[in-house]
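Okay, so here's just one chain, in structure tokens, the form predicted alone.
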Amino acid sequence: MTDLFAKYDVPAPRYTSYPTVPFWTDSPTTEQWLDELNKAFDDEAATWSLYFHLPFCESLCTFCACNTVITRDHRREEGYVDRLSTEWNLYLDRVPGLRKRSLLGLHLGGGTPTFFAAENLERILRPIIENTRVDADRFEASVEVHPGHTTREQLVTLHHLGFTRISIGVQDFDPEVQRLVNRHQPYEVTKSITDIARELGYMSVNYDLIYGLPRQIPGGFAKTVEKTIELRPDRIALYSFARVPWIKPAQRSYKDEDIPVAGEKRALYELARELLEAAGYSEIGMDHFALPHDGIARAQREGTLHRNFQGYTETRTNVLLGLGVSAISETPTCFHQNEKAFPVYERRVREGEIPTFRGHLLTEEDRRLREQILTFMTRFEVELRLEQAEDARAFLDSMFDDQLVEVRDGKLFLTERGRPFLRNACMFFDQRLRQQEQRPRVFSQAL
């Protein structure tokens, strides 16, 4: 296995959308994005979600990838959440499906939504929760946490507006891969965040890893492992590292002989594993792990396991709507992203206008696509249409005969030995990667 890792540890998107977001070339303007919105609210059964992203941090984390605003002058909460209710209410003046039809799910990401005092929370969510149809028994709310930047008092007032998820960034506790990384996190503080949340009731309590920081070793990382079943969060991410320092400035301060890669960096993965299935996590797509009651672990059983910008999630909706700084939105046929840049973003929300930056309407094609690499994603098999039988095979014939994948009447599976190789594997299906001649410096390494 050691030398599969080597052989096809290449740049892969990680499949959150097809197209994925450097092969957008459709883009809609804010008008079209409208009318799609507004075609996907046209069926009555139709379900949607939110998310907010809240780019505020106090202090830079450097193997973050994400749209993040650094600063400490929390007097800027303010001005951000005046302009989250405009461009809220600009979308509940366009798209009345808003108001009809079902609200599944709410996310804060970051960011770090937990930068902002609890009524500042209070005030972007209440006006969602009283202005929309909230489906009470399917309704789920979820927000992302640095557990040395929350309070009582924020945990308080989420769960008082319907959160019953909560997410906690965790990456790693040795302490020598938190000083490279600038996150400083001791094991009490973020035992503490989770001994609150669950004394107020939160249902489902994640935890993020990231395996391949710098300096990581297994030693060190079994610890953190095992620390992490000590405290038995409901669910664990477990992601790879993303190293894309021409994306990410910041990570070019480490030591490339600090970084884990290939087969070294998947070994961590490996030891993880074994220790969180031997402690009773079930292992869920390919790199999340959720202990059997939790409802991403019940969605993998049921074959319900959906896939979009925000990774594994157990509810699919017609519409996913993002607010705030460059948050992306999607329906069937379109997506749809805001302004990336702070300050245009704040001037065009405060100009009135929706912040539309890019996007891209779906082909027929795209759509077929997208649908078998999100079935492949979450099930790790998909019935191939007659005519990429043979395309399959000549495209992947080292995954063949690597033992990776197999076709069996009509459908490609991905094989248990293949498991880590699944981006690898979904290569097969994205028609727009595959078409460039030069591939763009954009993914970060498949393993």
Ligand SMILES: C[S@@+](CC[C@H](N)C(=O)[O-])C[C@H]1O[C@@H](n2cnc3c(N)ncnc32)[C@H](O)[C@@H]1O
Contents of the next structure:
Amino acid sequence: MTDLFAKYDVPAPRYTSYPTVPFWTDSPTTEQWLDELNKAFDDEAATWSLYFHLPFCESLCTFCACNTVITRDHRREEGYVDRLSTEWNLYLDRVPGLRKRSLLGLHLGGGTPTFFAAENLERILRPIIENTRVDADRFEASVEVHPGHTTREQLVTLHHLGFTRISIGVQDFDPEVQRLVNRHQPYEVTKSITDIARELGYMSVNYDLIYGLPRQIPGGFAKTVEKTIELRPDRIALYSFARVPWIKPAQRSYKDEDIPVAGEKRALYELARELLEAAGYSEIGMDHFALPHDGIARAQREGTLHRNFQGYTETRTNVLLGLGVSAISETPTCFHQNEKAFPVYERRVREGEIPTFRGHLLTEEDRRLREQILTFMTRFEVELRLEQAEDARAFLDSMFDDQLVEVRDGKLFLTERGRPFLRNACMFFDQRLRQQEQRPRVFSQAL
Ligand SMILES: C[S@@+](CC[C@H](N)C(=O)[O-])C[C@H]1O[C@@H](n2cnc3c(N)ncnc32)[C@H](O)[C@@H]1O
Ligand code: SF4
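With the form predicted alone done, generate the form predicted together with the ligand in the same format.
After this comes the whole thing, all chains and molecules, with the earlier chain placed first.
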């Protein structure tokens, strides 16, 4: 297998959307975006979910590829809360469906949402709970936290507002790895926040781990996984370190020789997989694990697993509305992203504008391919259209030879051996990438 890891370790999208963001071409104006959003809500049965991007962090973890604003100045919270409330009101005025259609999901991501004081989190969330139709039976609210910057008071406030899921950033418990990535986080701190969340009644605890970080070695990483198993999160996201130093210069601080190469990196994943499976977790999709009772494990068993900008999820809604700097929204026909530059986002919202940065109006063909990619990413098999079968054989030629994919009864399958190469196989459906002669240097390595 080692040869295969070297052979297929090429830049590849993670396919949290199709078309992937660098290939968005047909950008809507804000008015077109609002039309698409209203069109998605025409259907009385339409459901939606809401994402807030809260970008602040007190210090920079040098591996981080998220859109963040690093500051210790907590006076900045107030202004940002005002911006979010203005943005929300702009949408409420123009999109009646937000009041009428069922809200199924609410997610706070970042950055570090728990940078915000409890009362500011409440100020962000109250107007949402008060102005929307929350479907109490199906509603799920979740928050991403850095355990070193999270208090009991924040978790109490969020729980009162209906939050039952928490995602805790761990990355790696090894102090040497933590030192290299500038993230000091003792085990006890992670344990304490996990215990508090459980005691308060949070029903699902997720841990984020990353494999492929500098100086991660099998012995040390095994300990990280063992400590994780001890604390027994319901769900684990085991992310492949996305190294994109041309976008995130802090990642240049690592020495090349400290970074595990493709085969070594995959070995870290396989090691974690063995330990986690032996402890009762199942592998979900490409980079997640869950205990059998967890919703995402159930969704995989029942064939309802979904994937969106936040990764694998069990709830699929017609609309995902993203608020805050750089937030991405999605309807069946359109993608939309807010301004990524913080001062521009602030200025435009202050001036009463929906801060459209870019987006994409999907063609019929985009929509068909998006469904195929989604099915393949969640089920590892998908029906091919007649004209695709021959093209698949040609495009995935070497993956067929290496027994990573196969075609049977008009379906493309990823074999068990092919599981690490899911992103590579998905590129077959990515007509926008395939048509590009010169590929932009944007994607991290596939493995
Ligand atoms: C918004 S952060 C989570 C919340 C909080 N800020 C924290 O760090 O604990 C989202 C997650 O993205 C993952 N992540 C960030 N940069 C990454 C990268 N370059 N490669 C892989 N995963 C990354 C980390 O696992 C991180 O926990
Ligand atoms: S990993 Fe989390 S805390 Fe660290 S810089 Fe990224 S968003 Fe901030």
